[in-house]
Partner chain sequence: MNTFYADPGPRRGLAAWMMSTDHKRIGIMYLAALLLFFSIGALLGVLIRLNLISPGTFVQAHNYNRLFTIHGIIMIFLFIIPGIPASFGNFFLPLHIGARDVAFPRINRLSWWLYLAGAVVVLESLFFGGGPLDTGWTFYAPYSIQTRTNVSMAVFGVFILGFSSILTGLNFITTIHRLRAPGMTWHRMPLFAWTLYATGWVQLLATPTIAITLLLVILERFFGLGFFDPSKGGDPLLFEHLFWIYSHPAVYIMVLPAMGIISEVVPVFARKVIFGYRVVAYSALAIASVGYLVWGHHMFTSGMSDTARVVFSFFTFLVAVPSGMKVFNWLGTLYKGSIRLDAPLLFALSFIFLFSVGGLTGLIQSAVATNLHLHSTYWIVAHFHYVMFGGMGFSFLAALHYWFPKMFGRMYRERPAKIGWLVFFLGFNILYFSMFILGYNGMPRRYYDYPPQYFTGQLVSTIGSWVLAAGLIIIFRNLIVAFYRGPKAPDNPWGGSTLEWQVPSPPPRENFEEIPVITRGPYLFE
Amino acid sequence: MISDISNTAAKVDLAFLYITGMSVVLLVLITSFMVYSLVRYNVKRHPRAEQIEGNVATEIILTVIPVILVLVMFYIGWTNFSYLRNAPKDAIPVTVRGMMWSWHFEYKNGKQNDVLNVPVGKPVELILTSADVIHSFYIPAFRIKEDAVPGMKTHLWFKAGEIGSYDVFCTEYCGTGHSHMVSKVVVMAQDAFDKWYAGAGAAGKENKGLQLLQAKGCLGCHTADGAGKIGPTFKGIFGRKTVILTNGKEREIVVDEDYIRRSVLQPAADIVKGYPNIMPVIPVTKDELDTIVATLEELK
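What is the structure of this single chain, taken in the form predicted in complex with its partner chain?
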């Protein structure tokens, strides 16, 4: 019943067990008293009702006991909550950005990714924000969630207990792709994490570019292989004749480097006809933008 997958899971499960236990006892008492009365005081067995208008002592007992019970439940929730909400000072900070409809993780050394890699047994603090609408970052296995709100920084922390890969869901409704706004928390051994954290990887140039598209969340909506998704595919984008809407007016253009750069920096300026105007502004450095342009040019 108590999960050791993370420190938070253990705390939440314990609180859940206590409160649910009390609630089940209450429900069983209520229901069995009701069924007992139905059988025992059925009109056939008990043809004449006894008119009892009330009983002050009973009322007082049945008020005081629930008050005590709910205060105990409140307290259980509260003590564990303080622990769950306050990350230790040495926690590894990771910035989490939600956007329609992907998650983006950025580490202290500038490393970026679209899955959350963390070392086992180390506290990790997530600083959450959103690029567009409200999202909510939820790791069911760890029993924690917190909203990612545009214009705000919210936080969460955990210490993973077991190496493995766990689901991340968005739990604040955010539009068409809401149910596919998923990611993973990958809990790694310390040395594996260190290696990943320090290394750039042996990947080639194109591969590095794709990794960047992946890390920035672009591939959440655009494919690299020509398949349709929420946005137009990247495959063969350079030189493609495209009808776009600029301030609501249609015009036909040929996709070039300027257009790509403008689309990344000001996604709402030109909208490809037939696609929704939903792409968020995702911060990129000048080098990153150059890499993106170069990568797209090669996706023929």
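In place of the form predicted in complex with its partner chain, output the structure of the form predicted on its own.
Left out here are the partners and the other molecules; the chain alone remains.
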């Protein structure tokens, strides 16, 4: 059955069903011929082997039919590949940045999120890149996957056909937090998407700060509730005495605004003892950095 959950799923399912169908037909034909030959030319019926001359018609048929099947397979694969690689001109552009270990989505109007929100029935073009190592963006429900590579941009597009929430995974092993590098594609009705895209609805200052931390992928490694994770928790971080490694030398500091700003802009400069040096450089504006600092200061 061909899925209509997205245009890409329909294309991939068509190719898959054709290949599977042809494989089943050929399996049945070849197996049937083998069984027939075993019975027809059994040693009891033919105790003496006979020389069988070639049959030109049979040889032509057994050559032409597989060639036709392979050419049809090639045609379906090539046309589908060409279709999936070329996004429509009216597609909504979304920049996707992979980082250890989260996905960051940025829209044309500057809106950012850690979840990919899209309208139903509208084409969406994803421009993928990576902040650190190679990741692979995969939406299994839509049958699409593309690598996010540092220093270059790759492209992907789809058009969702059903409202709902769908999983996003990274399928390229990218370190200890690889299995946690998950997100969602939320397919919304057009009016709901328009309201979200325009930023309808107000949130408190702290909530906006947490939303920014989430959108930037910070909450993929840190927490805001004191629980342990890959990185230190943000809760109560201001004023906390912390042992850090600077150029390989240990020193104790009290976390303040300068330390937070330096940690965001130069994450490898000071490494908290006991944690790996894996934090990527997070692209932030001055206002976003101010918001992050103010939010962390309030997380008591």
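The term rigid core refers to the maximal set of C-alpha atoms that superpose within 1.5 Å between the two forms. From a predicted model like this one, the values you see are computed outputs, not experimental measurements. Positions refer to the first chain, counted from 1.
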{"query": "Rigid-core frame, C-alpha of Val72, shift of 2 angstroms or more between these two forms", "finding": "yes"}
{"query": "His46 C-alpha shift between these two forms of 2 Å or more, rigid core reference", "finding": "yes"}
{"query": "Large Cα shift (2 Å or above) at Val243 between these two forms, core-fitted", "finding": "no"}
